[in-house]
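A single chain comes next, written as structure tokens; it is the form predicted alone.
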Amino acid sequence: MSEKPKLHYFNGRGRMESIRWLLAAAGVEFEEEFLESREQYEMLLQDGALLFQQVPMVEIDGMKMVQTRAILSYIAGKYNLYEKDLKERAWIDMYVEGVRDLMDLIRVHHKLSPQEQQKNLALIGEKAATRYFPVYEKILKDHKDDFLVGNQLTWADVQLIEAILTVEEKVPTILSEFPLLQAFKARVSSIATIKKFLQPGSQRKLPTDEKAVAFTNRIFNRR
């Protein structure tokens, strides 16, 4: 039997709660190494651990990876949430990439003055209400199936409904105009695996705040 995945990051979100969805919706088991000081992060710098000096780092099958989107691939890959014809690949790449545009927006929201934040906020509103929804919710209107490619839950599925729930978080109101988007979020959080991950005590994070990215600034010696 192979050694759980072991992921190294903050206790929080960041780029590692994407890894956490996937293995979480994989039904796979993983532990959590957390950094909670400059000399753990020196530690892995110096062991050679981290390939280009940062986390997200997940060790699996004997490989200590990094780089988000490499270890994303790698997991939907291995536990069957990446079709395996060429073509519907790339509409997963697609659909990933689009998601991972509207997170990034969310991601840096806590760095941002308050002054900032307003404007971010309403960005965000905006650009999921104006440019990636709109988008779903026609994929899920052509594709006519319960999923956004093929005939089962695939890594953009995963994604997708992550980011639902987090622009939810800042916007609650957003779906308001995708009833395809409002079905697609009941069927898929409804999931086993990924109904256990939204459960209270799993191993899915808490929102970013200030404090969180105090502490991350502290060990990574940024002002």
Given for the second form:
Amino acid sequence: MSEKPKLHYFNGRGRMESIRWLLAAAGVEFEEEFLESREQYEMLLQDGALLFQQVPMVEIDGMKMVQTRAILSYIAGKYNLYEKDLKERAWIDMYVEGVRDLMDLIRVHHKLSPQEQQKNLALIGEKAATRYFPVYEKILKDHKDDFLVGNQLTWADVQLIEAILTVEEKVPTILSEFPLLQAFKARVSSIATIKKFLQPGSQRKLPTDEKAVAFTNRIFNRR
Amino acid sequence: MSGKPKLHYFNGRGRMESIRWLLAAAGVEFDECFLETRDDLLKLQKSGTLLFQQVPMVEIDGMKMVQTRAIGNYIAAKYNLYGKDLKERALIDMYVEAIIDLDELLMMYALQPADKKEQYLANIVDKATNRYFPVYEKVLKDHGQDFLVGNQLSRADVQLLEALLMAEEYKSDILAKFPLLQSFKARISNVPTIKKFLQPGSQRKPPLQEKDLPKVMKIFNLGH
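Rather than the form predicted alone that you just supplied, could I have the structure of the form predicted together with the partner chain?
Next comes the full complex, and the chain you just saw is listed first.
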């Protein structure tokens, strides 16, 4: 009997957020155990629950999975968000990886000094508007389908909408030159499972702030 | 008719090396087109063949694939190096992702300023011998099989061997405390396709030399 997946992470976005998005999009209920102290983290370590001593860790189907991409791949494969055809899978992988590169810029943003944050903001805006979003705009333009690959919702669409919304929090006008991405955003946001996830009270986490940074630094013992 | 895969990168390891390893392990012949100057990269970018303006790029089966992981996934799946079901795939992915983390650490060594190199090296050795290698040693110990997953050669074995050999280049006795990894290394090195790749004259690339670093930095516009 499989229980709900159980997510181990701190109470914030970080590397776990994409996993929350994917489970939510797949309509899978999940539980969360938040790391609130260094002792908790060390207990997980001592229990041998963290294969490489790191979180995210997700208990799912009898496994204690680690490594964000491995977890995402498994969820996508299990819940039919990952095409079976090898070539369509290749496109999904390429699109996902591109989006994740962009998200990496945002993920570290709150760790930077205010000065560095200004520079990073400009970089995020530039890369989003010139390197990444034009690619997805063109994909939608070329095939005119509702979704990026295979004319059905896949991991690529979920990763993209997470990125769009996250970039918009930093650069609100970022989609001004991308009408098809605007339509994509509206369309995918209204898919029932995703709409639910976007509502207040869901397990979606708020953007990370300085308090959260100090807190996690203490848990993970970073200087 | 599909020709041989064609790899676009500079003439060095970088992010393309694990792809060379996978193709070689799968017994797939491939061609290489080397970027020698920044202009070569700019030309490639202008030609619209790089989806996100970046290399590695691999022409394969009518696609111009980019993103190292996507390329690795495709090759592994196509040539039966990705396990037989979702759970084996999950294990392979976990093992490979951690190896990629270790590879990143190794790759970044060359970019460290001279006065930070010693400390950085100590960190590499610490992570390798305390975080990563013990895991794979234990995996092999627990199931007693020749390969990491599913009792057959997979991408995880290929990438682990690559990482072990690279780590040894930094510290030749780094496997001293890991007897099973030592025998794993010997065993996987003897797989015929891999043995061939490990011989001189193959498409395996040597470690980056200090003297070649400026050229690479220039191509990718790093550190200016």
